[in-house]
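This document opens with one chain alone, in structure tokens, the form predicted alone.
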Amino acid sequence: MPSSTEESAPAQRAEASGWVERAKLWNRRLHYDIGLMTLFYVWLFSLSGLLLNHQWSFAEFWPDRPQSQVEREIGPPAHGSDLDQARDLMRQLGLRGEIEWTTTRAEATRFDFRVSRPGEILDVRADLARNRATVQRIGLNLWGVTRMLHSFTGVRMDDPRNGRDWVLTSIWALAMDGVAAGLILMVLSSLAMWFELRSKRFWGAIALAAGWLSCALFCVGLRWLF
């Protein structure tokens, strides 16, 4: 008469089998759900990465960019940081988008900032003394606007005065992080849906290998070979 362990045995087995069929069945649903979520900001990524590498010419848009100029009174900006004033004056001139600090404020009665989002460039040359601002406007067309968003962080390492200040700046931080968590999570789920097909092992190592030594080669190898 089998025992009560030996009994279990069987159902024990069949229960691991089922959490690592249910495991694999979400891995795959993971995979493809990443997928379909990332899908155009991948895209988006590899045009503009390729119009950032290229210089095609119908993707051209600065030699023919649409600029305009308009001259507006203003009010005295509230008292705060140069951050404070600025918001104040987009508030009086009607601009919105990421402030960028592009020169030094040398003078007291000159503030000069830009206001930048995709399709538009804005430079703001603010006379404190007449209380006065120039407002110049650069526009940018598609190839443009995907060329911008390849690089639209609202921070530069170099420079702690660019700070984040606009809130859709921050929502696509966000979502950029969201998409390069999102990359990291399919490769790890392809990474075990390939190692779940044995007759594909041997090729895929091979591809998985080339790949690292390839980026191996670029991170590090350049610096010690080259």
Contents of the next structure:
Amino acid sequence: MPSSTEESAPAQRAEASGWVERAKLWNRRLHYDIGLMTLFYVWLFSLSGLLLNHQWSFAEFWPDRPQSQVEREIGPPAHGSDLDQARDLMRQLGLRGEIEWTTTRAEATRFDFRVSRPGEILDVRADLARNRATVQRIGLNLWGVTRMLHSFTGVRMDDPRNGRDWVLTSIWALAMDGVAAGLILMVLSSLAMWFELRSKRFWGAIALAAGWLSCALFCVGLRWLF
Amino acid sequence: MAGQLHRWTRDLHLYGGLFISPFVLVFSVSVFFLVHAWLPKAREPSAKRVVADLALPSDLERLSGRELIDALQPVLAGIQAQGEVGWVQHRPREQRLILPVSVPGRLTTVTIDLQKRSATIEPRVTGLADALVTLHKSPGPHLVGLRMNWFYMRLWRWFADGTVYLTFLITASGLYLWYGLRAERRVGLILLAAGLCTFAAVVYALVH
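Could the form predicted together with its partner chain be given as well, to go with the form predicted alone?
Next comes the full complex, and the chain you just saw is listed first.
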């Protein structure tokens, strides 16, 4: 009985005729290729997911985070929106990252915002009347970076003020979308590959049904039951 | 021996993959909502209902944090408002407790009047997309001392962890099975290298 993971000899491939056979071949290739392309992303998101869900002491990074503070002279920020002004101050201070609005601007002479990227959180407090800015830096270790990469999207469901404003955040968000789409395709291709294997259909159906039933319990079942 | 190992690995990859496939879909589909901070609008709250003569524990006002939630869970079960309890607001002047109680796909606000021993229950259906997002983010890093206070969410934690461990196992077995396919090795190596290079480049650029 051939299986989806057994060698496909060139002669067999040449014999593959008709669109069904070609579709099966491409489906199998799609499964391997997406799996290999996204492997490192999947490992990162799996590991960081575990780190987020468990407070393992070996992966602690917040209590011993290095912190420092510097005060620098700044020029008046360029005219424009808050985002334009923040970008201009970041250019003057030599900072890179995603801008986060953590406070509401109460005074015209005060301008506070946060710049973050995996590995570093910078709180910028600018006094525009004195032309001075204080930059408080929090550094994160490898565990902190790993955790931050999991949720570094530049946007928040509950805060519409924050949008993606750094090109690398957009690229990372695109990578997240790509990995998610890749995983969906892999699941679909695996179902087609499994169905080809007649001898595995019964136990495969049991495994699939067990997965779907337990997953459906959480997604929709609990709402009906309680 | 090698043939047996191959068969075992192949079966593990197949059956393990089929079992976790719906969980992988939950985590993958919810990524789009989380990355784009968008969710379909929740429905308007359903009609409120009021339950009187609550059997409240006598020491409720002295409790806080997880102890308070644990003491409230039987009360919630008694008024058919079970679920994962979030941050409880205690308003001593009004003698009220306000509890957000969530079940994936529904958020219920329960307001307990300690003096009148009554509860107002206001459920709001948030939908399937919100359920997926809730499950994706559970248990998560926040409210460590309070979270997972409902049996089914504790059960979900086991499934979420199991999905990750099985993912590691399935990717490792997938690598082994792919490497056995000589005809696919060259293209596979190129794609693996391409994936590694783009991953390393983006992470390096983000961090440095």
